[in-house]
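Just the one chain here, the form predicted alone, laid out as structure tokens.
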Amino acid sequence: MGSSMTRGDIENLATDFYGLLESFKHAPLYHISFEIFLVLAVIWLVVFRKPRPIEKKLTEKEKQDLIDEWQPEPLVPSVDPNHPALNVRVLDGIVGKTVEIDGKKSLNFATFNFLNFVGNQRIADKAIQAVQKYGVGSCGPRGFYGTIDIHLELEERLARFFQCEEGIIYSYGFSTIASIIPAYSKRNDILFVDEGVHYAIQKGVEASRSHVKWFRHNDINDLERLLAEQEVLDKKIPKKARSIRRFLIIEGLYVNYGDICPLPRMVELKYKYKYRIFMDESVSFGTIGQAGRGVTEYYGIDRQKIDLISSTLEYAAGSIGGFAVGSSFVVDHQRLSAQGYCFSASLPPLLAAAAIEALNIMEEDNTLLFETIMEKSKRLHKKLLSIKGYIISGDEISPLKHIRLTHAFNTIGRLEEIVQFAQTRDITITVARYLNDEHLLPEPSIRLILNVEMTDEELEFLCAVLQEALVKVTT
């Protein structure tokens, strides 16, 4: 059944068409342009776009040919078989003031046994007693039946040693600061980091995903420049700035350089620019300060002004693991947020017992350990400076020194020659090693580490061997 259009219908259509034309006259140009673009796109899709070709199925022979031609990427990059890491010197016996390599004894200036606690009989006896009482390992993280009474005792002793409210221990030194930084600093927070910090700190900084501002090593003026620049930015976005946390990440005594941080000035800037200080005292714990309490003691700075101090039990204490001390409010946060604490099996009880006995020795009233090691460090520094042809890096009271050859002579090859020559003269030293993805690769150097038991005669012998080696590799 059909119907014919009336005159009224035709008039209505004409009116609607006229209204459409009038609307186009008053429409914005961008609106009309967009509609024209859409119409042209539809026309192109309908008329000009070619249909997707049907993929040809490969024959079994063609598939096999492709498989035979494919060359997979290597799982790991090729490595020089002569790389030092693949040709390590194997030690036999206790790694103390002396070490035995290939059946030959030599003076040890290569390991971090500052206080000669490795092999200390008192410490060894306590570790043996702990093995007899607790067994060897814990086989569980701290939050899952891995906490043993001796762990709590060690944490309490470390807090008391540093005169802080609370301490926390980790089962691995590297994971300590690498876990601590991302436990507090998150995305959009700001880290002001000395570009000379060691690798574990760098990994913690990377894991935090925070904004990182690197300042030149131990350059307080460069740090203040960055802080001032950030202050200007904060004033432009005050609402956002109030939600951003700021941290200063430093070492007390830098393992890659041997120098001490300018902590007093950094504490002054803390209250001016409002940031928190995290300081790693891996090298300075047990070596710097009247009682071995590190850089805060050396400078006479109240430890409450440092928000968190971390360190390792693997250097001066002669054990394994790491720790942090600070206020209870700050430290307790790690028990829920620090991955190295939450997910690693807890420190073996025998190592906790060893660390406690190391602290007992450090805290003895008549100890001369710290005065002795700082005095011997000064004497070693003076003797090294007297050798012409070496550049000595490090503070005079630091038991860790870096020595380099001058200018073009300073290559890893020549430094290795010095190390090998020294070994023939019964001196064990090492070239400092770094990974390729370090934020800033230090210049090649030989790292010297002083053991407190070294005598002046042995230090004289070290310097005499270094002088001989220098003549040999530069002539």
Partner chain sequence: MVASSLQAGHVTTVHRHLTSKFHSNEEMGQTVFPLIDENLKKNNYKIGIENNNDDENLQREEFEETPLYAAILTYLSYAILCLFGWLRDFLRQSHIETKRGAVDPNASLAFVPLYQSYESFYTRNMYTRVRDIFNRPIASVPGAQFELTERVSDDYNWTYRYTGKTISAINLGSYNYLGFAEKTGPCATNAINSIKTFGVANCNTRTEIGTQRYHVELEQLLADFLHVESSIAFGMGFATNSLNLPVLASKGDLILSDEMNHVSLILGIRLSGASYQTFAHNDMKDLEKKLRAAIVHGHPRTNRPWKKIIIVVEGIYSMEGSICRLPELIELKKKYKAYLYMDEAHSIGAMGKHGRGIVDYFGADTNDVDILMGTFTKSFASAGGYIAGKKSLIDYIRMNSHANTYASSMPAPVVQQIISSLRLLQGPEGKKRIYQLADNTRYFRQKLVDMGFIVYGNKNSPVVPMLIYMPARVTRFNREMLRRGIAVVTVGFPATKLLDARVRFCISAAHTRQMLDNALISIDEVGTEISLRYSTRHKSRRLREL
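Here the rigid core means the biggest group of C-alpha atoms that line up within 1.5 Å when the two forms are laid on top of each other. Numbering follows the first chain given and starts at 1. Bear in mind that the values here come from a model prediction, so they are computed numbers and not experimental data. What changes on going to the form predicted together with the partner chain:
Once both forms are overlaid on the rigid core, the distance between the two CA positions of residue 433 between the two forms is under 2 angstroms. Fitting the two forms on the rigid core leaves the C-alpha of residue 412 displaced by under 2 angstroms between the two forms. Relative to the superposed core, residue 443 undergoes a Cα shift smaller than 2 Å between the two forms.
Starting from the form predicted alone shown above, please give the structure in the form predicted together with the partner chain.
Chain only, nothing else included.
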């Protein structure tokens, strides 16, 4: 069907076509090249040229008007004068087992002074000797005459304590893990992070610009699910997957929850899915394990299997700063790539001296100190559980516990009332403070911290006061 072409028509077409070709042969060269150019120009216009938006050209007067009219926001919004950060309790003197507020002494269950090294005479003496030898500040970053021999000694001692190859110290606890993560994990890498990690780790993860996969707090099944999903994705892009590094970022004992991570299974999965483990043991250093070496000792896992253990000197060790230990291969990289190490002044030598002495005390005691703190934590846990009306969060051997009221009652206002009441009864406790832009803001709670030198009577007294406070608040 359609137009039937007769033989004559085809002949006519052929002759016409032949005539066309002949005319081409006879046309001058400039004519042909011009035609070809036009054809090409049309093709280019149609295919490649994107329509350009019509640019507004503003006159100078219009620009000046815009500049005059523009009103910026105020630098900071208005501030609520009753915010707790603006109304803190001011302390006097040594913040050890007892703390003095407005002239009254009270028992201190609020500061991270697990081993009661604050105010320890031996540590104070060593710090004083360091001031008499080195002055106070170190006046330079590590690369430019800020490395003092006492820093090298501390790094060596930490590595020896953890039975690792090398250690590295930082001058600020917050900056430690926040500088470590971006030093290893770059834009294309993948981080598997527990949702309940503390703020410094969240900032480190943010600074690294890597892909982040959050898994539910301490939920190993959720982690396995994410790992399996990633494996499926990897099979689709095998070549690229060979250059994507993977890291698991966890804490040994979580500051925001008081529970211990399920490390053995995570180490198993490490060899199956080929990721590296960076564990932050801020709270578990000096409190968990037979010799205070942390969660690896508690579970009996070989520390060489954890790629990097980072921790802080600001809790159990009673000084300032942070550190990381691991194999030389991993740790040495930070000396040139961790921003908080290279571009910041080094730790004041007196604080390093205090940390070394703290390590001395921990090593001398070897097991007594740590057995005691684990024992007392268990006892405190039992006592707290016996108070009806509180929900206790945290492992029984953890010296850090979170207390909440039962669900409907649990508001910051009520918890603050409990804290104020406790203060009148000479017990200092505190509501755990967070910023609103945490990845997963924990429920309001009171963070209780056990000092190893608290006696049984004092623990009883604490529970009695908490009980009284509960009655006062819920009636």
